[in-house]
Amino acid sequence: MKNFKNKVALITGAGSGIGRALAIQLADSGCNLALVDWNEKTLKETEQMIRKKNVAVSLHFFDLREKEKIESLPEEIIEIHKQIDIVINNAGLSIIGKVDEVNEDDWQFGVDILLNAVIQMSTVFLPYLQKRPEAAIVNVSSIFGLFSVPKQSIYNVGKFGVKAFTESLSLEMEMSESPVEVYCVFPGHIGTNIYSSSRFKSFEADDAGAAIFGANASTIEEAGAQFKQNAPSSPEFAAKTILKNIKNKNKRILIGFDAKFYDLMSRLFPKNFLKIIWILPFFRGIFKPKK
């Protein structure tokens, strides 16, 4: 996509985060935007930080398990918008526990959002982007859908599953010599509050997202914290990234060098990774801070 002036861009989970951020960066480049969470407080906070920005947005409050608004949204966007051009699939959760402590509920309501959503979404949209000229379907995953760790279970699956899932999308809209690019984005530790808002079954400040996320910590307030205070990359530097890829083609997008790390490591050491990992806190030093 060479571009983003006057296109029409569908953020999920834009009230915080990596979504916030790239609804400002995307507002700057003169991108329109139809912007989607469920909190409508921090959704109309996002709406302000972009309203002397000069382009349209539109607000749109729901659960992305709710599958019928999920259907009605698309036509909702066109009425209002008049196209639509971008999906960024970004919205996500964490349910922290082993797979004996997480329950069927927990299951159903970790893979509606994180996958099935993620599905839906890139589903229900392509045939409007395949009308345009140039656009783009941008799942989120993450390190956890690169490799797993404990007490992750949940969030792995639908990681991994967004993975696949963007692949197998990407491959066939090349076949097919679609006007629709795939991109599926992989972010490292990035400063967001995804860990303190984390669903938690059981908590343990030895457990491997501690050693990954540099988190000593007595109480989950506190992990949550250090999980963003200690990250090595900011949602402004995540945003920029991934808006930078897409301009460049680049299909597949690691955010920050210990997404790049991981990533390698697993590949190199697939049988000790899990031994790598709990020595990276007394190197946090070389993951310096991007903004």
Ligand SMILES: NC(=O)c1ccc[n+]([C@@H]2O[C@H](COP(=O)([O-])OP(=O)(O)OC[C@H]3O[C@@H](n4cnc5c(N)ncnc54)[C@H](O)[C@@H]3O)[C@@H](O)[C@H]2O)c1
Second form
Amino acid sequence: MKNFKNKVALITGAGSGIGRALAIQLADSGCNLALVDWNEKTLKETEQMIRKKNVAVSLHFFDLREKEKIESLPEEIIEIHKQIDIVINNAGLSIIGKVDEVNEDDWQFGVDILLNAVIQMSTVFLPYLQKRPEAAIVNVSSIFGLFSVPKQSIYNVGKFGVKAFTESLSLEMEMSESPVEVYCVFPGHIGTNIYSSSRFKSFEADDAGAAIFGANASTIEEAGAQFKQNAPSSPEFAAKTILKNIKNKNKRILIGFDAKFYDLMSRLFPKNFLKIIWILPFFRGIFKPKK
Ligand SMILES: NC(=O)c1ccc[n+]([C@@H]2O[C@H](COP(=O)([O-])OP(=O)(O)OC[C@H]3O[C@@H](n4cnc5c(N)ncnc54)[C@H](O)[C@@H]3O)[C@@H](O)[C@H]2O)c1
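Switching conditions: you have the form predicted alone, so give me the form predicted in complex with this ligand.
Every component of the complex follows; first up is the chain already shown.
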């Protein structure tokens, strides 16, 4: 996609973190926006931040588990904006707990938000995107969609699923010479609210997640604050990387040096990779913040 000016982009999870940064940067490029989040307060804050940027913005508050709502969303967007060019499936959260700690409800909750909503959103918007001269679907997976860690089985399944679905759709679009470009995003550790907004079944300071981001906290709140503070990449850097790669038509988007490092290591040492992760905090100096 050459540029974003006068296009219409829908972003899920635009009330915080990467989604909010994408909304601001797309607005700066002259792109009109349809913003989705289940948190009315934070989504309105995002709207305030882009109010003076001279683009059309619509807000859509709902839980992405609401299938009927997603079903009717394309018509709602067309009614307001007359067109849709870009769909960014970014919303997400994590469920932290061992396999014997999580229950059926946790699985349903996590997989519905992380995976089923991404599949349904991509599917319902596809016919509308196909009608545009150029269009894009951007699905946000994770480095945890490339390798698995303990206590994140639901998140791992969701993010591996997003990768599988997105790559398959991307190939289908390429083979049919569709105008729809399909991108899969693999962020490394980005300084957002995602850790504090996780559903915790148990919490230990030395969880796999904590080991990766180098936290040493005694409460979830403390760990959440450290997660944000210690991140090698900011949400603004993540958004900039995503938009740059869309312009360059690079369909596999790794965000941050840490993501590139983990990706390479998990390929080189598939068996011993986790041990490398455990000792990673010792090497934190090489992950310089990119703002
Ligand atoms: N931050 C990281 O280190 C990191 C790493 C890898 C992948 N990711 C992925 O990046 C994406 C963005 O996360 P972030 O880090 O900006 O987190 P964040 O918590 O700052 O933002 C996520 C947003 O999604 C919204 N959301 C969550 N569930 C929703 C639902 N059911 N319906 C509607 N809105 C919902 C939240 O309200 C929030 O505004 C997620 O898919 C996440 O899994 C993040």
